[in-house]
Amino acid sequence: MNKIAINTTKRTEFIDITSRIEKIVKESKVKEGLCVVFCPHTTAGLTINENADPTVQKDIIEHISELVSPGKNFLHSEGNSNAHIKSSLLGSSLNVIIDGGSLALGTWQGIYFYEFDGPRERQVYVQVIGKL
């Protein structure tokens, strides 16, 4: 299993983690095969999206804000229930398939760490799995 070290400097920010993976699977030797990718952390996600314009980060993280608010009233005495509910709204892990020795992903897309209770410092594991 590799990690990968992220240290996020605000309450809520997208981290493009892409290059970070496929140099892992590069590394790894693996030609066809899955990459897992997973987020040990309550408070934070990940997600696959666009990776072409800024702006689509800037909308999901405006209106994920706008649907889960740190405002609430919430029972959790840590005052950070928000984070916990948008990382549940994203989720922890992904796979991506491995073709040719790189990932699968489309045009557009891209690798995307979410921090909703920054600033932090976190990991993600990355696990490849596949025929050499």
Second form
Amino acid sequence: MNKIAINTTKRTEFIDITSRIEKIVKESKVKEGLCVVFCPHTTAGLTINENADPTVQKDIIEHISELVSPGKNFLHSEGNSNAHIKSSLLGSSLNVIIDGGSLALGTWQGIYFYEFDGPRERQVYVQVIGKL
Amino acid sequence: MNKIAINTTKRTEFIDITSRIEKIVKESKVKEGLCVVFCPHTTAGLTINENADPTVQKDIIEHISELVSPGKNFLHSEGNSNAHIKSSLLGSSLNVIIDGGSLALGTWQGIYFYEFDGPRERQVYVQVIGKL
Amino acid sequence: MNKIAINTTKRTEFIDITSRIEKIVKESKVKEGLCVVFCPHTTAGLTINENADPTVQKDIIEHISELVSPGKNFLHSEGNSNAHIKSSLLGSSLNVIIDGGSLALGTWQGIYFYEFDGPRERQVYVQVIGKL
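Next up, can you give the form predicted in complex with another copy of the chain of this protein, since the form predicted alone came first?
Let's see the whole complex now, leading with the same chain.
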């Protein structure tokens, strides 16, 4: 298993980790298989979305923050229940197929660490499975 | 890696791809393992849900479209931010376990390509991992 | 493939299945790989979230039930369309990396079966892939 260290700088943001994951896949020398990316935190998540126009990320962040508003009267006393709810909605792990030794992403896809309760020091775990 | 071509015909719809994925699993001859289904688009997704009563799909489509309404004032200029948001909420990939050479789905489960911004020509990537 | 039997006791609840999955991983003797957990039901799901303060689970259950309210006028006649919608939003499967023979979870993470339409008798499928 590989680990990626990430320092987030805002309460909520997208951090592009595509090239760091691609590097791990290349170094593994796996040609056909699967790359699993896992977020070991309960107030952050992972998502794949558009890597071109940055307004897409802003629209996603803004809309999901409206769906799960922090201002609500939650029971959990740390004031970050909205971040936990986003983590369950977005999910803790991603799969990307490895084909010909590379991540088989679509043209417009990037892999993002999605911070819901930053700024914090975070990690992402990466496992590569398959045939050399 | 295998590819499935899909032509969607509506702005938003479910396309049942279960039998096409089952066929790929059979042809792989893998008996015990994992089938990974991946959507390489950022305005579509994948989901597993009921394969019996078609009103379930209609209720899912309608409710998720209400949660992420297209009418809102988004920043992204292409007018499909709601489709990108749905893609992050629903997810870009699915796992199904392979057991005894078949997909280990529940009785009422089908695998669906979920179009959020059609009609378009789409693809799905399928990777089969495991023991022959 | 392994199966876990679960009896849920409420309409909506979290059931902690972490130790049962960890036991399956240990018995498999796989040291480096992937554990796939799959829910074969269309009115339940799986999620990873905080294992410490139980109010987090209550806040997640309550908020997601508000986002997908059962009181709405759905087409599907069984009265559980909200459970099907939650199933698509939360997802039918989870990946956890296996590292050093154990589940590579974060300190505060537990794996939960998430019942949306109980009480019912349920199952979870578990597949372990990797190197002994």
